[in-house]
Every structure is written in C-alpha cells, then in structure tokens.
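One chain comes next, on its own, written as structure tokens: the form predicted alone.
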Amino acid sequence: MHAPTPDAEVLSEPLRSRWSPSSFDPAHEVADGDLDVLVQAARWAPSRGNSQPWVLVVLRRGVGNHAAWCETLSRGNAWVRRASAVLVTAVRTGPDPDAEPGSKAAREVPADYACYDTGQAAAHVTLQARAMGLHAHQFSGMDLDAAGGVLGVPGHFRVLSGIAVGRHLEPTEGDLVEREDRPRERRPTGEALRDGAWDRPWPSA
C-alpha cells in the first residue's frame, strides 16, 4: 500500500520500500546483534572531515530508562512506546569540558555541518533497518531538554531526534489507521530540483 508509489519504483532497494509506519508490533523484540548492525550503519555514514559528531542512545522497549524517557514524548508520538527500540540521536555542540587540557576532545568545536552529518547517520540507520526487514520512523516530538536529562546527555551535546525501530503491525482502529492510510506524497520534482540555476526547473518536472 505504501511502497512503491508513482516515481518511487525507479529507486533501488531499500530506498524503494522505505516508509515510516506509526504502528509497531508491541511483542516484537530487536536482537542485540541487529542493534549492533544499525549502529554500524550510523558509524559508517559520511561526515565532514570524518568528525562523526553524533552519539546514539539505544533504548530497548521496557528496559532501563525507556519508561522514563517515554514520558518526554509529545502526545502525538505516544505510538513510539510500542516500537521495539528507539535510537535517540545527540549532536555535539562544543568541546568536552572534562577532557584533558590540550587533547583533541578538549579543543574540538563542532562544524557548521554537525546537524547535517547527524541526519545522515540517522538516514543510514533507517535504510539499514529496512534492508534487515525492519521499519524505522524518525521523529522529533519530545521534550528535548527533558529527554537529555533522563538519558544523562552531557552539556556539550544536545538531543536532536529519535528513530523508532521495529516490526510493522497493521493497525485496526483509531488514529493510526487514518495516519497509515494517507497516501505517500512528495513535492513535484520541479519544486526541489533546478537545472544549473535557480530559475530553471529540472527538465523532467
């Protein structure tokens, strides 16, 4: 129902079948080995100067800080509680104040592209999850400061987003049915692509 859609069928897997469900199987568990693979996908994402300015905090459903962290979710993101695991992304915003003076960590100032690079790492996780037969849904609907407090994120990092991972479960009632029945849509190519100059739309538009 969700993939492929018109224009998406030209893409390669797992791009073609990737979508962001909001209904996850609350009985499904992601194996530690699979979580390791997802983290490796982020680790090998490109970043400016190989700076890798991100840290992922992995939360397994019902384990450790998961319940307390769930209290930071916005009302519209209550569905995240049912995901098998959540990877919370944090981006470095400054040097480590506790690092040894003169060390790289003490001198390191994040590049302007730190958030961009962290987004690339999150995208790699999303695609790797789909390649493994899982689904992932990136989201930002949480109290970022409260989430950072629950997870003990240090002051030279800030929470940026979350990635819910698990196995899709077809919803049968409620808001999730309406949410997942919405057609997948994207802006026309002509709005997002230019041919050499801003005032020249891409020819296929």
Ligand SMILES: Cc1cc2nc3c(=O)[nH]c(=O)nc-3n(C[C@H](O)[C@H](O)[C@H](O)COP(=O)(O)O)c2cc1C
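By rigid core we mean the largest C-alpha set that fits within 1.5 Å across both forms. Positions refer to the first chain, counted from 1. Everything numeric here is computed off the predicted structure, so don't read it as measured data. First, how it differs from the form predicted together with the ligand.
- With a cut-off of 2 Å and the rigid core superposed, residue 100 has a Cα displacement that reaches or exceeds the cut-off between these two forms.
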The other form holds:
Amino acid sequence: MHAPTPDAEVLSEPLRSRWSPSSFDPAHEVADGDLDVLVQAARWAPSRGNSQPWVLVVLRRGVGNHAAWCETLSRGNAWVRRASAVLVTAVRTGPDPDAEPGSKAAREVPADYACYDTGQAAAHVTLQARAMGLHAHQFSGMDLDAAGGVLGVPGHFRVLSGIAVGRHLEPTEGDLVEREDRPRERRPTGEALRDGAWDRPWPSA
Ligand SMILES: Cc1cc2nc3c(=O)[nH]c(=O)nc-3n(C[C@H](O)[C@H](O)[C@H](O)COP(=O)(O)O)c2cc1C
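Please give the corresponding structure for the form predicted together with the ligand, as opposed to the form predicted alone shown earlier.
First the chain shown before, then all remaining chains and molecules of the complex.
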C-alpha cells in the first residue's frame, strides 16, 4: 500500500521503502545518538562549492520550543505534532554580517543553489532515517516567518521546510487512514524524463 510501489521496486534500499507517512507513534522517542546520526547525514550531503548553506534546528517532541513552534504549522499539517522529532531547515539567504571578511560565511550564496543544497541535505536525512528503521516526512506547510521568529533564526537565514521523523503507526480511524491509503503516484516517465534531447522522451526506444 505504501512502499515500495510497483514502479519503485527496481530501486535499492533505503530508496525503495521510503515514503512520507503522516501517522507517527506519539509514544516513540528518537534517542539523542540517533538524532545525531540523522544530522550527520545532512552534514555529509554534497553542496555547491561545499558551501553547506543551511542550518537544521532540531526539535524533540514536547521539549523546549517544540510546542510554540507547532503553533506555526498549517492546519493540514497537524500530524507533524506527533512525530518524535522535527528538523527545521533554514537556508542562508545572504552573507553572515558578523563573518570574517573573505571567509566562506561572508560570501554570497546564489539563492537557487542554496535551496538546491538544502533540499539535498534534507533528502539525505530522509534516507538515513529509513536506513535506521525510522520514517521521515518533509513539509513546508507552516508560517515560515513565525517559525523563524520562534526559533530565533537570524536575518540572513530563512526557514524553508521541516523534516518530521519518527516511527510509523498504522492509523485505524480518522482522516489519516484515507490519507495514507492514497496510492503513491508519479508523472509518467515519458513526461518527466528525456533521452538526450528535450523532444525525445525516456525511454526513446
Ligand atoms: C519541499 C516539500 C514540501 C512538502 N510539504 C508538505 C506539506 O506541507 N504537508 C505534507 O503533508 N506533505 C508535504 N510534502 C510531502 C509530499 O507531499 C510527498 O513527498 C509527495 O506527495 C510524495 O510522496 P512520498 O514522499 O510518499 O513519495 C512536502 C515534500 C517536500 C519535498
């Protein structure tokens, strides 16, 4: 029902069984050591010029800023509250005003690639989570400015997304059942992929 979907069976683990559940076990906790492994996965992701133009703010369910930050979630993302931890991604939007002149942190980061790199770091977290028997679900549905305010994100960074991490709990009732039963779909390969030139859909044969 969830993963692997028939098309994704060709993939290797942990790509094969990755999917984005919305029903998390509210009693599950992620050990600090496991959280550290997850953030290391982000840290070792590639980035343009090795700029690593992002910061992750790690929130543990029920601890510190978690409750205040949850108030910034969009209505459709109330499910995030039950995740064991949330990694909020913030992308660097300009040079650090306090950085040493000439240092990496003082340099401008092209916005498109900063977002690209942040997404890539997030993807690495989701795959590391799966490899550890956990599930991850990325989301953008929150008041990004309010979230930045709650977490004290400085002006040269902007909150971009969150990664909810935890243990999947099969839902038994409510809208999560319908939500998680939805088939996972992708655009047809001929629409999304090209073989050597734009006008040749993949596979061209
Ligand atoms: C940048 C980004 C933002 C997303 N925002 C939300 C969101 O606000 N709420 C949500 O439930 N899912 C969100 N998702 C999850 C996608 O809906 C999901 O990845 C997509 O439907 C494919 O499903 P799969 O991850 O199970 O393959 C987001 C994913 C990404 C990468």
